[in-house]
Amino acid sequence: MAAHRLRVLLLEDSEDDALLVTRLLGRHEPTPEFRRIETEAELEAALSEPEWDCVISDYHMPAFSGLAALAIVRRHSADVPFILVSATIGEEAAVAAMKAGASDYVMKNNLARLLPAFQRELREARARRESQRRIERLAYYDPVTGLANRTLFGERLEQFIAAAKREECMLAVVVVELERIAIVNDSLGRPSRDALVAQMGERLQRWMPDASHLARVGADRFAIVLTGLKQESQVAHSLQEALRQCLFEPFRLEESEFRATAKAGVALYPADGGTAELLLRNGEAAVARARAGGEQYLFYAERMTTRIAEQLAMEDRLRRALGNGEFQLHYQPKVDLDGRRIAAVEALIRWQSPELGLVYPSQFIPLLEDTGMILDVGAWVLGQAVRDHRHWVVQGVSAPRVAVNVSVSQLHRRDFVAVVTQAMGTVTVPPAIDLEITESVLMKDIQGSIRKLSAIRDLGLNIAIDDFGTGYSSLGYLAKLPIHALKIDRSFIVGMLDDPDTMTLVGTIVTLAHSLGLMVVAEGVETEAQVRALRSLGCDQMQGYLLGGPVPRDEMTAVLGRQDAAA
């Protein structure tokens, strides 16, 4: 970084005197940068610029006086050195100037004294600034760890709260309390206690490099603010990782090692408070409860602790489920409107948990999405659908096309096409697989979706837009997407018999799809009246509990066998 350039403001109406002053002060190292001015307006303009290191002013000037200049300078800065230079100033006037805030005065017949006075004032000004910085640092920073103290953390936290309010997201204040710190203080003394605290501060900063999110708020307490949160479980994961990283290795105290433990308390914005003071106080109340109850951490709202514990337990079960083969696919038929034959099936995941029994997707798919496990589980679903389709082929039944749902996380992965390619295997005739992708997912990155789906079509797969009508598709993009079918969202099918406008909308979707060469599938069909209406509108296929619910593979095998026998 470039060294600071000394800037000197010179108020002098005489060019000769100004030249003499600049020559004298030019001996200083580093050489100052000078600006000469003569009027009050010029002075006001100059003082609006970045800080000056010294102001040197003539006492008598035609436009205005040195005392007037001094008053203006002091209004802008109480600290910048101000040296008066005069040929006629008397002792009383000089004393009055010093009382008014001048740093020194030098007679023009003794200008040799100017350079030492200038250098002295620079040193003293620098010392005053450094002293002020030390005072301010003591007021806002912890001397042991160098982290923000409680006062500064509170100010920063208010800013974080304001940002969270604007962005409509959560934030968390986590209070971490080191345990057994009194033992260290009593047995090894305060230097060892401070060493322990300092090392903990260093480890927290390695885990959270942005120091504005950290503070030491008590003798044995640190505070962390976590921002941009969408759900509470993110706090638990972050906290567990922080404690693991910070406490895994022993601390070095003098010639010995010390294993430290910690408790933590969490307060959430906005649920647990809307101000920095309240959130920090509630975080401390939570850590006090954790200490009293022997828990590693607690949320301020006890129900939240229970909820997060249940969610983390569910996450752990889900991680084991994939490795233990607890997931299975059920298949729901898609039936032709005319012959009511099964033309395709949709693969729907189920979880057969040893502890919980059969778990339906609504209870665990959101958690898979939130944790990122949907990527591995989604790849498994695709591979299992391929295996089940081949099973039907080997069994000699009329194997239907199998539709597999794709999540936003899967589609937006860079290696999405590679994952699908791997699942398809290397057989000459690819399995009859369709991918179903919701309208809103496609529209998040339409150009990227077009590229990826075109590559998928080249693999021999078909692609359908699921839940059509609930998103915001552009008709122009709809024509460009490499798709083969639209699935009308069940909300339209349920409401079309009672609402003429909805019936018209369904008919319009069917006509639009057919004009683009697309097949139309109606979801959520539950009555014969809906079947008749869809037939009259020209819909191609339908799906719903009237026509059959999801069943395991072997049961679907039997259904397909009976259908073949009846043909």
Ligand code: C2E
Second form
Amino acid sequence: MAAHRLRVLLLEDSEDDALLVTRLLGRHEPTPEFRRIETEAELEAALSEPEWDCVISDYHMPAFSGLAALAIVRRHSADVPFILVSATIGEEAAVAAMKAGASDYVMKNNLARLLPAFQRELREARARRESQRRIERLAYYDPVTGLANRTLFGERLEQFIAAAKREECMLAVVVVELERIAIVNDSLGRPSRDALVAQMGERLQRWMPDASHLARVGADRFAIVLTGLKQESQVAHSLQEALRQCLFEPFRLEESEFRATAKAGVALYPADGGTAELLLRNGEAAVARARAGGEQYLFYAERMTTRIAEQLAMEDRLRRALGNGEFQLHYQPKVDLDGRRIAAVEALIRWQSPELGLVYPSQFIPLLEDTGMILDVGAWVLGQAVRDHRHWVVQGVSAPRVAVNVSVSQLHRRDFVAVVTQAMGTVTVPPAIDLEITESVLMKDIQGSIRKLSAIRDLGLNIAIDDFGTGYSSLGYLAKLPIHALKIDRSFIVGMLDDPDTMTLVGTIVTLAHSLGLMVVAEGVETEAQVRALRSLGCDQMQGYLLGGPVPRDEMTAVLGRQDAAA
Ligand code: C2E
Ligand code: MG
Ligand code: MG
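Go ahead and give the structure of the form predicted together with the named molecule, now that the form predicted alone is out.
Time for the whole complex; same chain goes first.
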């Protein structure tokens, strides 16, 4: 920290007297900086600046009086030392000045007193400031752990809540309660209990280094605020990890070791309350229920606990699914508009769970994305698509190109191109694999997308924009992206026959895509009427239950074989 500069305000009309004072006080270490002024206006201006360390004022000035100056100074600060210097001050005037808040007065014929008086006042002012700080610390901090106390935590929590409201985020108040602390208190005494609490505070702080998020809110109780949450299950993860880290090692009490346990309760903003007071109270209610029920932690809302338990169980099952070979790919045809020949297929993942049966991607892809498991699963999908394509080649059926869906977290990984390259293998004839990427995903990082997709196209993969029409692509970028096709979102296909505007829009998309040299695929075609409309609009390929739903690989092999025989 830069050394504090001593700033002294000097009210003095006489240049000679001012020189004398500055020379005398100049002997102080560090040497003060002086500003000499002589009018009320100058004083008001000077007091609007940050703190002065001392004011020294002449008693009689032609334009101003020392007592008037004192009154003004005291209006700004009750604390700054104010020393009057006078040739003429009488006893009575001096007493009146002290009563009005002057710190001291020094006669001009005894100026030798000025330096010691100045130094004493500085010392006392510093002591006053320190005790003020001590009082503030007591009011806001817990002396045992050095953490914020309940009052300060409450104030900070209000600010976190305001920020969460602005940013439309969730936040969690986690209350952690040490168990069996009464035993320590009764058997080993208060100092041991304090030692335990202090060690727990240190451990929590190691886990949550931003001290503004942490507080001691009761004898055996801490509170933590978790901000910027996207998912409730994040809280469960963090919490389990925190409790594990904080309680794994025994605590040292006097000469012995003590294994502590803890319970936790969680209240969420906005679901469980909109104020600091309410969230903290609900977090405490949750911890009380956890204590009574023997759970390690509970959420305030019971359905939340159930939901998160389900989600965690699901994550657990998904974690095992890849290793156990429970994922499979089904294939759905994309057919030419005229011949209804299978022009390509799309790989759609399915999860055959021993506990849950066949699970569709909408029920587990979001969870794979949140947990990062999508990277491994996505790499598996690419690899499996390559293997299945090769299988068709080996079986001697005309193997169609295989489109693989890619999610946002896969594309935005730095090593995405490497992952795709790896999956394509080292054979000389590259497998006929294409990618489908949802529109909104591409638009998030357009430059990065262009770079990566160009590298991927160079590997021989075609790229289609999936669910087109839902993500408000900028047309300028559409021309720049190294893509091959647009897949019109199912919602437009569903709506186009009932709504002329939608029909016009689909027509416009087809024309636009063709003018950019792109192919157009219609998703979710379910009726002959839709086929006729799409044909008249010049759409290139169709996909939908009418033309064939997703089927397992071997069933697709049979379909492809029949098609070859018919040709
Ligand atoms: P998508 O890529 O837009 O796939 C089309 C979805 O519509 C598929 O659902 C398909 O079964 C369904 N569908 C096909 N024809 C029709 C139809 O005529 N009518 C109706 N109502 N639906 C039809 P699915 O298989 O449940 O997949 C849902 C989404 O999950 C996919 O949307 C895709 O975004 C994602 N997905 C599927 N497999 C993977 C994968 O391996 N990796 C990633 N990252 N995402 C995948
Ligand atoms: Mg798709
Ligand atoms: Mg789609």
